[in-house]
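One chain comes next, on its own, written as structure tokens: the form predicted alone.
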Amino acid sequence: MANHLVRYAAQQTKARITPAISQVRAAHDHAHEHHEVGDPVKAVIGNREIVGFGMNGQPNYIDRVDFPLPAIRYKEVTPDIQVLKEKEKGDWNKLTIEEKKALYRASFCQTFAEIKAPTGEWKSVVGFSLIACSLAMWIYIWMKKYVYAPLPKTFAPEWQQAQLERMLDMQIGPIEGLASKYDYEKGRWKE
């Protein structure tokens, strides 16, 4: 009898739980239908073609004179560029100058002349350096005026002269020092 009761309770519980579980599973499956596992590289570079290894093996674009061939094209493939690419496979003499320029600009952002052209960045570097020097000078002047104490009286020329006379009177350093360079009989420095 107890066995029948346990079996009946299990059937009732299963009957109540199964619809709830299936509803949760259906909601979970429906919520994640729009997620697709795609190529993470394509998510970053979009529709641009990978045309080489690149500077460090990464699919990135950079204009550099020392490494002229980037890993990916500069622009994404559009219908206009696709038409030009098909036309490019034929005779290049049939392409106009504008079409050749458009094909170049689809692959590269700048020409070598544009990359090497002076940017004028030196002006801002010099300007900021001069501003920094000026600021340092103003800080020095402010500290000299308001932070540092005045020099002690021993730095005055009269005080230093008196100090020198006292050292000579005491004959400090008679062999190689100060007194050795002073002629005491004539009262002046030796020549």
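For clarity, a rigid core is taken as the largest C-alpha set superposing within 1.5 Å between two forms. Numbering follows the first chain given and starts at 1. Bear in mind the structure is a predicted one, so any value in this text is a computation, not a measurement. Compared with the form predicted in complex with the partner chain:
Checked against the rigid-part motion between the two forms, the candidate from Leu151, Tyr104, Gln58, Ala136 that sits at the hinge is Ala136. Treated as two rigid bodies, the chain shows a rotation of the smaller part against the larger of 16° between the two forms, based on C-alpha superposition.
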Contents of the next structure:
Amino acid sequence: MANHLVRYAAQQTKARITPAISQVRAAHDHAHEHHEVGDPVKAVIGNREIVGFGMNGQPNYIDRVDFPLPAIRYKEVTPDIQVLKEKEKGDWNKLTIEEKKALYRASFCQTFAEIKAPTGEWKSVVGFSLIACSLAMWIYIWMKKYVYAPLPKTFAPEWQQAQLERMLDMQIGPIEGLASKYDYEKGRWKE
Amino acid sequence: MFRSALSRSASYARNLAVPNNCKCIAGVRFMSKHSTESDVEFDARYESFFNRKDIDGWECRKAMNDLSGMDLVPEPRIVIAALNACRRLNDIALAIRFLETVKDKCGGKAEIYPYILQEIRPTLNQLGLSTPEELGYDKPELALKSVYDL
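Switching from the form predicted alone: structure of the form predicted in complex with the partner chain?
Full assembly next; the chain just shown is listed first.
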């Protein structure tokens, strides 16, 4: 018994909700000047017709090649478009190319060709990347000049030469390393 | 049904490796493990869906969006049924958009779209539909300002 009452209450609520939605949809046809509580959807999308569920159930418009049919038409219904829509109900053979294009643009913002057209964004990406690289190089030059201490004296060629002679005198790496490459009888590097 | 080359070759490879008694040799879809529908059944399902006399704009768009999300090119019979549904809905923009979708689904292979056009040409003439190429929409016509430049 209680179950039955609950179901009845739910049905009543549903019955109350649905006419409100159809009233909202019908409101698109009448021009509402004064509205204390404006329809929040209409405030966002204006006079555009909701034609589908869309990607997420929200009445938004997006051009995507993998989701070609958005939830709303692109343009609001103006008198010109209304005339075309009436003509659309008749034979399509009677529509001119311009009218077909106008009807398409009323429903959609971009064609597939326009969605997929290259933007040339890669040029700005490469350009900015190279600018960043050159800036990094300038920063390194400044660091070398003003920040880093001078190299130790052990880096001087004469010091390195003396170091090499000392290593050969000590026979560093006699089997497979440095001294093994030096011919001590002839006094020069092995071939 | 046109499917991705991978699933098609997988189907042939399987049939070579494991001979089976199943009659629907070329028909089993490999997309999801839950689907056991054959190609013919899939085509018939979508064709009969579009051919419903009382089809709604919402349902038509839902089916078209679903088709464009799948890894396949719709068979000409599905395309014809969809275009007839657009005619019943008095929505030529929807029909043109669907043709653009079909062309996009054909991908890089250049021989599929002319075949489909050839198959649906009688329907196009009968309904008075222009293909996107005839409208000049195979090249970009208008440019859209980027939202970052507004």
